[in-house]
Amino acid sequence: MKALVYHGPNDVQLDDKPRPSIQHSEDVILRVTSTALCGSDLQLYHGTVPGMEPGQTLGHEFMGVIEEAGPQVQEVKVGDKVVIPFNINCGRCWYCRHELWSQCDRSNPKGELGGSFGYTQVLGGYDGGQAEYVRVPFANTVAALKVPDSIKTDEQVLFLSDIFPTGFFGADMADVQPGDDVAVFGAGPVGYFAVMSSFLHGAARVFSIDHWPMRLNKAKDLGAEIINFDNEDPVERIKKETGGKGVICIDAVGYEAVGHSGRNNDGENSNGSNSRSKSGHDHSKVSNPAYEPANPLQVINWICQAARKYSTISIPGVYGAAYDQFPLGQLFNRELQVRLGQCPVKKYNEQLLHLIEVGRVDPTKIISHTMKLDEAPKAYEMFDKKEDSTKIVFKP
């Protein structure tokens, strides 16, 4: 089969690999019908995530049709079309029983963190879904989200694998309430769905902060008020627009920071941020030391100044051990709470599926390109530049 394989920093190739087979009684083999390129895949592409070894198939956003099923698979059957959450969960450990799906204790044989598709040996070394076929373990739990007949295209539901639930998780962690003013830092795919989800939670206004015009315009189409940090100080704009009160803040960016025009916690100019990442890894030792993001804490410093006092800051973007110098003084003085982590996708995907099914939301609007899997290496280069792409979907 064809699979997109990691060969080293900035080097991904379409390889021929053996088709996966059933290894355990709860496995299914999925024929992938659609898969997507996520901002988190760029962390792997850059070589900044420990444990990423050459030979691993990439991709954690995918869906498809079940072609084979192990003897103990009962919740789904051969022929079902399903959407697969990026985090792998057994369904029976203490964390899964308490619906803390991202922290499953049994899905990762190589460490304490829960397992994930296509995302390094640290998270279990599972091959991902940017391929023609993929093995899905614990299928009674992981593959349980069936696509109803009312859904006509993969693109309507593909993002239930990650970015739509993650954006919703961001608004949920921030405890967005009806009438709140919200600021979403980062207008990438997760930022887009965080804007959408903030409105679903009842936000009165949502500001979207970034510097890529195409991405900001996508957020504007949702009703967000856009702030380009290349052109203005986002903290000053937010304070002005809210009469000094501040906003509920969501960091949909993470540690990969580029840009300029901002203030650090001393009020001096420093660098901004526009990228996004997700899973909680230790980035203190990266496999590509030549790749060094600029001032990854800029967004946190902006948030500490723009947040409404006594509110909760939501961080679905990742900061590993190399980026742990948080501005604790500001958090303490302004009595700001912080919630962060990896989205437990199964907590949200069924309710979000129903919103799609009845036409309340249209996730397809974030898609900028649909490409063949053969074009994936070129797509990574294009997506890394961010200038003319918001979300790329592959068809194996």
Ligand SMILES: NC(=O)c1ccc[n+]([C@@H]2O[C@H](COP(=O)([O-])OP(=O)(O)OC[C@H]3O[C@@H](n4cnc5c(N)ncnc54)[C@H](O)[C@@H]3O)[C@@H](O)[C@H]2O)c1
Second form
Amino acid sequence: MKALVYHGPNDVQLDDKPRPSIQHSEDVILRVTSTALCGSDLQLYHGTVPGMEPGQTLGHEFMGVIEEAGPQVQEVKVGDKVVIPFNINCGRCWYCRHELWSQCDRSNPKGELGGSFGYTQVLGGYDGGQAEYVRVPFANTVAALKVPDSIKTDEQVLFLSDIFPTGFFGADMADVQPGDDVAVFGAGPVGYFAVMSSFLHGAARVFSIDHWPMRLNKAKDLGAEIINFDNEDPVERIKKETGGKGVICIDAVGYEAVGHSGRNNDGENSNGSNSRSKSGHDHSKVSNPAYEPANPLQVINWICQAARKYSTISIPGVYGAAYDQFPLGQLFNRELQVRLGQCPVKKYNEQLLHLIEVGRVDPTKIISHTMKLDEAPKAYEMFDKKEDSTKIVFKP
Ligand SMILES: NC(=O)c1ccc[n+]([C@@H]2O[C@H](COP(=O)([O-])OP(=O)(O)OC[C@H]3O[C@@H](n4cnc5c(N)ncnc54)[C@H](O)[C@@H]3O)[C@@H](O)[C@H]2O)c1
Ligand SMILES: [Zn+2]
Ligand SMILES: [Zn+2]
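Write the structure block of the form predicted in complex with the named molecule for the protein whose form predicted alone appears above.
Below, the chain from earlier opens the complete complex, with every other chain and molecule after it.
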């Protein structure tokens, strides 16, 4: 079968691999009908996530039809179409019983963290769904996302595997209340669904911050007020718009944040001169921002200043242990709480599916490209540039 395989940093290829087979009694083999490319795949692609080994099939956002089922699979059957959450859940451990689905204790034989598809050895090294077929363990737990007859296209529900619940988790962790003003940093797919979910939580205004017009315009279509950080200082604009009060902040960017590096968190360039504005954005250096060196804490530093005092900062964007420096002083002084982590996808699935079913939300609007799986290596290059794509779906 065809599978999109990691060969090394910035090198993914479509390989021929043996079709997976049932290994445990609760496994199913899924024929993938649709799969998508996520910002988290880019971190793997860049080779910056520890434990990534050549040979790994990528992809953790996928859905398909059950082709084969192990003898202990009772909740779904051959022929069912299901969306698969990116976290693997046993359904029976202490964490699963408490709906802390992202930290299942039995799904990762290689370590402490919960298992995940198409990710590194640290999360179990399971082959992913950017392939024609994939083995899904503990398949009794995926029954909640059996696709109902009312759903006409894969694209309507595919993002229930990850980015829609993750964006919703962003708003939920931030405890967005009716009437709150919210800022979502990053207008990628997770940011898009965090904007949508903030409105679903009752936000009065939502600011969307990024620097790619195509992505910002998608957020604008949802009703967000957009801030292009190449043109203006996001902290100053947010403070101005909110009469100095600040906003509830969601970081939908993570450690691959671009910024204007070469300066420390106190506003000084590495040569000691202070040439940046209050928010840390150096307008004198905006040349080709897409390719400026990453500045992992850029968004965190902006958020620490733009957040409403005593609010909760929500960080669905990924930060690895290598980025363990944190502006504790600002957090303490402004009494900011922080919540972050991997989304427990199953927690939100049924209510989000219902919002789609009744037509309250249309997740398909984020899609910019639908491509054949054969084109995946090209798609990684394009999505990595971010400029001309918002979300890419593959058809194996
Ligand atoms: N917590 C979870 O369970 C979970 C699940 C899915 C994705 N994620 C993470 O969410 C993050 C976003 O995912 P995505 O698919 O939207 O990724 P993406 O890479 O497509 O989008 C990130 C966006 O952030 C923008 N950006 C970069 N620097 C910025 C800055 N300084 N200020 C504002 N915007 C900036 C980029 O231009 C880009 O549009 C990634 O870190 C991803 O790994 C986490
Ligand atoms: Zn993802
Ligand atoms: Zn479990």
